[in-house]
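Okay, so here's just one chain, in C-alpha cells, the form predicted on its own.
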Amino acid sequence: MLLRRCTRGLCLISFILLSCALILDDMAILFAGGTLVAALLGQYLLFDKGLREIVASVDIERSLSRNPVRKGTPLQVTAIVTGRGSSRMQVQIADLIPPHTILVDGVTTVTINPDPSSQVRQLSYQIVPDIHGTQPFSGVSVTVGNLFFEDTVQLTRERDREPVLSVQPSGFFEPPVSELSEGNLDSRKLSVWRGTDIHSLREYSPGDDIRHVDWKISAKYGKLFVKRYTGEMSSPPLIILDLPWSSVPWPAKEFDRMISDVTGMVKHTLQTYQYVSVLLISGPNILHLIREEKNLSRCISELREWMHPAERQDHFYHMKDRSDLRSSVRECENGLQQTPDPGMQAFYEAMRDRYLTVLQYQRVPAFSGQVARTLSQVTITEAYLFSLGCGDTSHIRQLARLLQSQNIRVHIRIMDAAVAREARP
C-alpha cells in the first residue's frame, strides 16, 4: 500500500503532537494527536472496504483474433472489462498480457468513473509472442486510490487468465544466401575433400581454416585472403527429426533414445564434416532448420530448445500420396481384367472411380513446397530421418519420396514404439 502525500503529512503531525504530549504532559495535545491517528485509521478502514468491493466487482472477458498463432505473428486481443467505481476514489484496471509477449499496438488500461453502478469498458490491443508454447494471460491489475491511500491488487483467478494462448513454432523459410560472387556455378561450401587446383581467392571470414590462407596476397593487400579449391566435394548428411504430437501419448523411453541417437549423430557429423544441418519437423509441420552450424555447443543448445513434443497445426489424417492413388487405380484396372466375377468387377469399378475422384480434386500439399524451399538452403546428397513411427506416418512417405526425387539417399530410422508401455499425457 502507498501512502499519499496528505497521509504522510498527517502522520508526521500526529507523531509531533504525541511526542510533545509526552514531553509536556499535556492532555489537550495528546487528545489532538490521538484524534488525528483515529481519523487516519478510520480513513484506512473505509478505503479497505471500498477496495474490496471494487476488486470483487471486476471481471474480464477476452477474445482472440486467432488461436493457435505462429511465433512472431501479431495477435489482436479484445477485452471486455466490467467493474464498479466508488465516490472519491480513482480506479484503473489493467489487462496483464501473457509472459514472453510484446505489446505492439493499443492500450491495456482503462479508467472507471467514480460511480457505484456497474460499468463496461472495452480494450483492444495487439501482442506478438516471441516464444512458442502454451501461455495463459497474467491476470488483471486493479489500482485504487483516494486522497489518503493507494493500493494495487493483481487478480490471478482462473477466469482472469483465460483464454490460454497456444503459440506454434514458426517455420524457417528464408532464402539461402548466395556465395557465388564471381558468377560461376562451382560450390563454395567447406569440404573435407579438396583438390590441388586453386579456384579463386576471397577474404578471410571467422571459421575458415587458417592453413588455406594465401600469405603472399594477404601481405600485398594488407588483409587476409583464403584460397578456394576445385575438386570433389563431400557434403554432410541432413539430419531430420520428426517430433511427436504433444496432444497424444508418446513413448517416453523411445523418445529419449531417439534424442540420444540424434545428438550422437550431430556430434559425429560435426567432427567429420566440420558443419551439420538439422531439420526439425512434427508431422507435416516444419518447425526449425539449423543450417550449416559449425559450433557444437551452440548447435546442442539450439537442439535442446526445440527437441520436445510439439503441437501440430496441420495434419494429413492418413492421406495417400498421388503416386499411391495412381498405383491403386492401376491395381483396380488389373483386377477388372483378371476377375470374371461380376460382383468383384463392380467392386473394382467402384474403387477405381473413388480413387479417380480423389486424385482429381487432391492438390499438392503445402508441406511439399515448404520442404522443397527448405532443402534449397542446404547442399546434401544424403538424409537421415528419425521418427517414433507412432500415429499418422503419411508425412514420412511424402518426405521420403520428395527427397528421392531430388536424388538424395534417404535412411529412415523409426523407433520401435510398440515395446514402450509408458507414455506421457
Contents of the next structure:
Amino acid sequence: MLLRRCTRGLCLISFILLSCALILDDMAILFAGGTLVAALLGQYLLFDKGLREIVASVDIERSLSRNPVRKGTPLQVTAIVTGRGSSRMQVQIADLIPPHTILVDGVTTVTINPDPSSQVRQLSYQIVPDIHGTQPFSGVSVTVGNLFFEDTVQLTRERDREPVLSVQPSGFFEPPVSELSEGNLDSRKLSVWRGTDIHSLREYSPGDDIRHVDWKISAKYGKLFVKRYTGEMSSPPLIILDLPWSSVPWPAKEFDRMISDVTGMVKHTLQTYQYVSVLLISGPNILHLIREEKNLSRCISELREWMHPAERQDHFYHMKDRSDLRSSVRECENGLQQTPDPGMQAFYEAMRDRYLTVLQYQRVPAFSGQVARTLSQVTITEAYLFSLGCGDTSHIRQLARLLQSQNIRVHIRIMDAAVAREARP
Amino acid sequence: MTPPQPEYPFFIALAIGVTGISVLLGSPAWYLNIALLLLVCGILVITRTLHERGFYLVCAGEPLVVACGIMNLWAGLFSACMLAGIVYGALGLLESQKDLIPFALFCGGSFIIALLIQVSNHVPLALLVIGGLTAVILAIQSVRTYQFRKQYTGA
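Could you output the structure for the form predicted in complex with the partner chain, given that the previous block was the form predicted on its own?
Expanding to the full complex; the earlier chain stays at the top.
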C-alpha cells in the first residue's frame, strides 16, 4: 500500500503529537494525536473496504486473433474488462501481457469511472511473442487510489491468465533447390534446415551439408544418412536504431521512449541469447555497428555514446526506390488504358515517361551496398527497426525491403503511429 | 448560485462553540483560542484552490484542538469533531447522506478516546492502550490483506 503525500504528512503530525504528549505528559496533546490516528485508521479501513469491492468485481475475457501463433508474428488481442468503480476512487485496470512478448500497438490500460454500477470496457492491442513455448497471460493489474491511499493488486488466478498462448518456433528454412538436383517436385517444399531436435533422417544427396551426416546410422546401414531438424535455432535479432537528424527539431518525448525501448530490448536480447548486435543509422547514413557484443555494460556505454541525434551527410529526399517506381509506371499504364478522356491520357503518359526516365537514370544508392556489407557481418533471421519516423522515411522502406530480400523478418517500431502506417513496406 | 460549501457551517459552529466555551469557562488564555481560530479561518480561506488543502487545515486546526483540550477535554472533543467536519467538507467527503456515517464513526471514536483519557491519570497508560488498539487493528488487517491477496493471486 502506498501512502499519498498528504497521508504521510498526517502520520508525521500524529507521531509528533504523540511523542510530545509522552514527553510533556499532556493529555490534551495525546487527545489531539489520538484522534488523528483514529481518523487515519478509519480512512484506511474505508479504503480497504472499497478496494476489496472493486477488485472482487473485476473480470476479464480475452480473445486472440489466432492461437497457436508463430514466434515473431504479431497477434491481435481483444480483452473485455468488466469492473465496478466507487465514488472518490480512481480505478485503473491493466491487462498484463504474457512474458517474453512485446506490445507493438494499442493500449492495455483502462480507467473505470467513479460510478458504483458495473462497467464494461474493451481493450485491443497487438503483441509479438519473442520466445516459443506455451505462455499464459500474466494476469490483470488493478490500481485503486483515493485522496489518502493507493494500492495495486495483481490478479493472477487461472481464469485471469486465460487463454494460454501457444507460440510455435520459427526455424531456419532450407532454400528451394532446383528440380535437377533431386529430381522431384516435393523437394521444393520448404523444410526445416537446422534446429535443436532431430525430426527424421534421409539419404544423403549431393549438395547436402556434410556436418548434418549421422555417422552412427550411416555406419550401421552402410549408406550416408543426413539428419533433418525440427525446432528453431535461435539467433538474436538485429536491433537497428534510426537516429533523428540533429539539424531539425525532433520530438524529445518520443526520442526518450525510443531510447528506453531500445535499451530494454538490448538487455532482454543479451539475457536471452548471450549476445546482441545493434546497427545505428541516421537516415541513409550508417553510423556504427555493435557486432555480437556479449558484455552488457560495454554495450550500454557504446549505446550511450551513440544514441543522440546525428548529423546526416546523405539524404534520400523522399526518393522512391525502383520497385515503387515500377509500380507507379504500372499504375499509369492501367490508368491510360481505362480512361477515355484525352486530357487524362496525356497526363498519364507524361507521368509514365517521367517515371521511366527516373527509372532509367536511377542508380542503386550507396546505402544499399553499405547495408548489405554490414549485414554480411552478422547472422540474423529477424531485425527490429526503431525510428522516430519524423521527416523523410524513404530510407526505412529501402532498408526494410533490403532485409526482406535476404529472408530477414523485419519489425518496424515507429514512435509516431501515423508515420508507421505510411512507412510500412 | 453555487451551493454552500459543507466546511463553512462546521467552521461557524466551531467559531461559536470555541468562543462560547472560552467565555463560559473564563479561561485566562482565551485570546489564544481566538487567535488559533483566526488562523484556521485564514487557512480555510487562503487554501481554497490548493491541492493538499486537507493537510494544511489539519496543521492549522490541531493547535486549536490542543488549546481547547488544555482548557477542557470535552471542549477539545468538540473542536476535534468540528475540525474533522471542516476537513471532510473541504476534501469533498461529505457530499451525500451516506458520507455522514464515516464522520459519525470518527466522532464516536474520538468520544471513546476522550473517555479513555478522562479515566487515565497519566499519558503512558492511555498511549499504550491507543497504540495497542491500533497495532491490533493493523495486525488483523495485515492478515486479512494477506488472505485477500492470496485468494486473488491464485497462490
